[in-house]
Partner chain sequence: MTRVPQALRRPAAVIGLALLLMQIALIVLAPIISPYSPMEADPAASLQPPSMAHWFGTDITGMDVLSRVIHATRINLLISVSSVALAFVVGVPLGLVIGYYRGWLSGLAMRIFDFVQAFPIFVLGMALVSVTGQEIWNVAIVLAVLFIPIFARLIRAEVLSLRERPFVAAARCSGAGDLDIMFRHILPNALMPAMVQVSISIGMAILLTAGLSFIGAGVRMPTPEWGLMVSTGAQQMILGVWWVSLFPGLAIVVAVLCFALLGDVVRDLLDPSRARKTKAPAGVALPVPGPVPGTLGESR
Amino acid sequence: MLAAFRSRWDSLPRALQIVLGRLALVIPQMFGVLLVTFFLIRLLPGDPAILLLGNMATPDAVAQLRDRLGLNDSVWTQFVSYVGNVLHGDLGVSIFTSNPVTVDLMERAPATLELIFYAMILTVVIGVVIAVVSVVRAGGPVDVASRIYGLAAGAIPDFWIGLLLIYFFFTLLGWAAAPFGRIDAMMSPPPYVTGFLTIDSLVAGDLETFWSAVGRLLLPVLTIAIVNAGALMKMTQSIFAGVWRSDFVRHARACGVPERVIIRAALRNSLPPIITMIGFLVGFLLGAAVLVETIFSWGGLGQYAVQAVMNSDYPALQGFILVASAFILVVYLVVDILYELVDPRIRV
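Stick to the form predicted together with its partner chain and return the structure of that chain only.
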């Protein structure tokens, strides 16, 4: 039986084995996420029903929710019904906005994703380019600058650099757009296609909105990239430098292979760990988004989470944690699959 499964499995193409193997791992992880968000609320002192409904709730409503959550049943029954609700897309009702949490989250997700998306691209470009140049031209100006930047970037709080950027580029110089939201308050957002204002406005052919969105993105994206590119750069540097010093690179050089071909090969070799780091970066950026969105009144998930914390809006917080973790698990899943695909040494 096992052997039969084994041989069937072996006959699958490598890429499919990788994807299936990883997918099988996500299920217990997702289960773990549900467990954590479930107990997050139950760990609090006090009645979960009151916590979830807020202090203003009527006794009737509390009794009703207690019943719906099955608070009188065993913990496991409660958990099963919680999982059931989540699977049906029911994350409860926000105390603060009075909307279903699912609706709130869906509404705000594109803002955060757009921010993270561009911040990510900028971070990776800055981090990887500086790292490669500093290693290939060791001791050169880029190398020296990278060392100072690497040290400084790790020490600068993102919320603080965001404020400084606003002060310099908006208040003092007046170059940047106002730090209030994703587009000019006078404009109406383009029709919803992807949720990314930059893309939707281009789809709608509305250049004015497009430039407004780009202008608003500039400072927050820069804030996130400045802080996070430093860490990515340092890690890429150490990985790439390790490959750069390795025997096969020196051997390629001794074989007369041109430098640019060697750089490409070395980069290809550094790719698997870099991909893993970029995966972690997404998690970091999500954390950074919480702070940066607050500063720029971005109206995304991060700001929603902060409001939830400030207002003790537990259903919203619970929902945010659940969605954020699920998002990150998906990112890690993709990263792991990519990692194994680009590294032929890994046996499935």
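Moving on from the form predicted together with its partner chain, kindly provide the form predicted on its own as a structure.
This part shows the chain on its own.
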């Protein structure tokens, strides 16, 4: 029976094997996230009932609210109840906003995902292009500039870059849109399709809203790309330089293969570690973009998580961590599949 199962398993496409293997790990991983975060969040200072009612609240009022919120039950009882609710798709009600956590997350997730999506595109373009040019044209101006940028990018905080961009491009030059929200305050968002205002406005044929959304995206996207492209650039340089000096590249050049074809082949052989770095950055930015979201009043998941921590909003914080963990697992699943596409020799 085991041999028959293995035979059927081996007959499946490699990409499908990767997907099924990952999905089998999702349940224990998500349960581990639930278990650890639930108990760690309970260690946060502050009583949610006192934060909601204020320091002048009577002990009876605090006790009644704690009982209504289920905070007087034992921690294990609260955990079992929470797991049961999660299995039914209920992430609880935010103590601070009084909205279902699912509703809050659904409203804020598109803002963060849109920001990360365009920021990662620009990050990959800047990091990979500069790295390839600096290796192919070693000693040139791009190579020298990349060394300076590589040193500075990791030392400059993102909020400082964001403030500089706002000062120069909005305050002094007046080229950029005001750093408040995703579209102009006088405009109505387009009908919801994907949650990405740039895409939804194009679907609705509303070019005015589209250009407003693009204008509000420019500075935060540029801020994230400037800060994170340096790490991707340095890794790409290291990997691509090793491939560029390899025997097969020298042989291809000696055989008269066009330079652009050699560069494309060398870059393809460098992709697996680059894809790993990109996947890490995508997961990292889900929480790390919080300062950028705050500076530009973006209203995404990062700001929501910070508010949850400040207000000891247990359901909101747990819901954010659960959604973020699921998102990161999906990203790593995509990375594993891309491994297969770029290099079938790799066994994940």
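Note that the coordinates shown come from a computational prediction; the quantities given were computed from them, not determined experimentally. Positions refer to the first chain, counted from 1. Think of the rigid core as the biggest set of C-alphas that the two forms share within 1.5 Å after superposition.
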Is it true that Ala254 shifts between the two forms by 2 Å or more at the Cα, once the core is aligned?
yes
Rigid core superposed: Leu25 CA moves 2 Å or more between the two forms:
yes
